[in-house]
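Coming up is one lone chain in structure tokens, specifically the form predicted on its own.
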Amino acid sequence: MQGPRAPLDTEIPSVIEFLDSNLRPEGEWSITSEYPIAFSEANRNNIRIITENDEVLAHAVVRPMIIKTPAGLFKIAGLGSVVTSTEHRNQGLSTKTIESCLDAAKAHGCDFAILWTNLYDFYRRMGFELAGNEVSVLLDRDITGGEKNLKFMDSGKIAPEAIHRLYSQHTVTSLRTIDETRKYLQIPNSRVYTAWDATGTLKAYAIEGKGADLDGYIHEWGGNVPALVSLFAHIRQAQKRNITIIVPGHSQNLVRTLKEHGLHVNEGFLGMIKILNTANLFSKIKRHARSLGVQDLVLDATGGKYYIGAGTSVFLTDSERDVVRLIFGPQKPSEIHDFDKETAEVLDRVLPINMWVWGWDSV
């Protein structure tokens, strides 16, 4: 056996059909088509797979973006599409690519990676845990209000600059280019609708679907709270089927206003998170920490040890799952550990620090 190794140029064609093959048997369109980013020439040296016999054994994919957060820049890994032949399972050989994919992160300098799945005994082995804020809305009735007067349209072919623009108003975001929003808009199987206003000016949007992943999930919307309880109501009034809106746990104005209009919010994960470079991601907190007026915020490792508290008050654990779930909630400091009561209040003024990876950038 190779690797696991970054494909060759002239391997990608026997990738290609391997993933297609064995993530996408009875689908009508090439996985690339779905992960037009994760799959570009650009991200080659990013994939990881083993071979015997110029055959395509196991894959998996990792994609560095950068998050734009309150708390700062965060770069950050996604991982994914991870498959190993099914008469070559039980052997270790995904462990072995993610475990690579993981490396090259590393090499990118990635604060810490993410990925999707059911799978949590296995991550768990290799330091995943279940850490973010994710609220699920479930759209199962008609609502009313919202901003009047607008047209709505359901199409994918718009300018990529009007999403674009209303994308970059998220507060929490992965940085995109226009182009990469080009080729979002063509992923498959994605419903895109949007809502204008009398001038033409595009006022809030929402997709649905990636391909063979999140049909009936909105994964990713932008525009203000009026205006995307419009674009709700109206994708309700057309489709008459139940939708779930994916939100992430800081957008409270929307959560607020969903609620009551009396639909139903189910709290849980981002997704399962493991930290990668743990100096640069305590300082970038400790950093962001003074920024709120907190000097005294401890967050250390040494030793395979974490130090996480203030002042003099510290919490000590070897279980870097304690640590994901400090920083990434969803819980506050204060419902995870009992913090005296000093302590606890800084330690929510800063944790958890909101994180959010949109549905399209998913791996």
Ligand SMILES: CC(C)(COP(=O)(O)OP(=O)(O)OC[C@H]1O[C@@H](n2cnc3c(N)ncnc32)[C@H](O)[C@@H]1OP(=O)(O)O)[C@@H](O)C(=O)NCCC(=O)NCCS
Contents of the next structure:
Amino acid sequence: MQGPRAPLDTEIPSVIEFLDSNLRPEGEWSITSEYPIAFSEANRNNIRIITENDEVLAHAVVRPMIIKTPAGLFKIAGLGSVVTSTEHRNQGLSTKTIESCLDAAKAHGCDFAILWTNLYDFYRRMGFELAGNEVSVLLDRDITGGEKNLKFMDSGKIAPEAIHRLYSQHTVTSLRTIDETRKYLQIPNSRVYTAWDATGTLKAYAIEGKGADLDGYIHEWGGNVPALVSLFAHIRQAQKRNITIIVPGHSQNLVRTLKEHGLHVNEGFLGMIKILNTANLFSKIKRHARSLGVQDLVLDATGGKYYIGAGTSVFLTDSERDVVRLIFGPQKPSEIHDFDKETAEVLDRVLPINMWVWGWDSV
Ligand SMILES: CC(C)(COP(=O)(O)OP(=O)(O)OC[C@H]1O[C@@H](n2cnc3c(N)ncnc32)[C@H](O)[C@@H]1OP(=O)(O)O)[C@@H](O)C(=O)NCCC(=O)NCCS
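Starting from the form predicted on its own shown above, please give the structure in the form predicted in complex with the named molecule.
So here's everything in the complex, that chain up top.
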């Protein structure tokens, strides 16, 4: 058995065939067209495979991204397409490909890794925990209101620059080039909806579906709230089925407005997160705390223990998963641990940080 290691250029076709036959057996399109950046040539060094006699047995890929947030820039690693061939499962192969991907992510200087899965216990063994604040809003009825006199278009054949302009207005984004947006617009089974005003300016966009995943989910959107409400109303009329709109917990205006339209809101997690570079992440958060006027935040790690608090009031834990939940939420620190009043006030001002990864970037 060889690996985990990055594939050679000559092995790429067999890696893609392995992924398609194991993860996309319906064969309508290749998984690589669903994740054009993760499987781009530039990211091939971040693929890990285990092989035996030229046959691929296991695969995982990690994709470094820079996330811009009000708390600063974070380098994060999206982990995905984790799979072991059925005959070789339960021999530790995926554990090895994942660990090797995480090593690659650390070498890239990533602060933390994130993934999307329903195999919570499998990833908890490796230190991942459900965290981050995701709100899902069920669009299960016709809604009215929002911005008037918009013209809607149901097509991905639009200028990526227009989408990019609205995307860049979000408070939390992964840094993306226009060329990356152009590639995302071509993802199969993605329905692209846009709303334009009378002057031909894009006012809102929303993307429903993405390859085999996220059918019935609007996982990307941008624009001001009234234009988005009109666009969601249009999508509901166009599709005449229940659609779930995925919204960052910090998009409070949009959530409040959709609630006012009588839509049901469910609070969940962004994904599963594992810290990769504790010192870096903690120092970024302390810098953010200082920018908020908090000088005495305690956030330190020594000897496998984590110290979190303010001034002399410090909570001690040896669980990195506790730390993930405190930093990324969704709950406030005071809801997780019984800090004294003063410490709770300080921690609740700084944590959780607003973190988000838009659907098109999720690996
Ligand atoms: C999930 C998957 C990747 C695991 O691969 P694998 O090579 O068998 O994993 P490993 O051998 O490294 O780890 C197996 C361990 O995980 C545990 N495990 C496997 N599947 C699990 C699950 N669904 N939930 C919890 N634990 C699980 C096993 O019990 C075993 O634990 P042990 O080491 O304590 O005995 C594999 O089953 C697979 O390819 N599934 C289909 C694709 C898929 O679902 N991928 C995940 C996408 S997020």
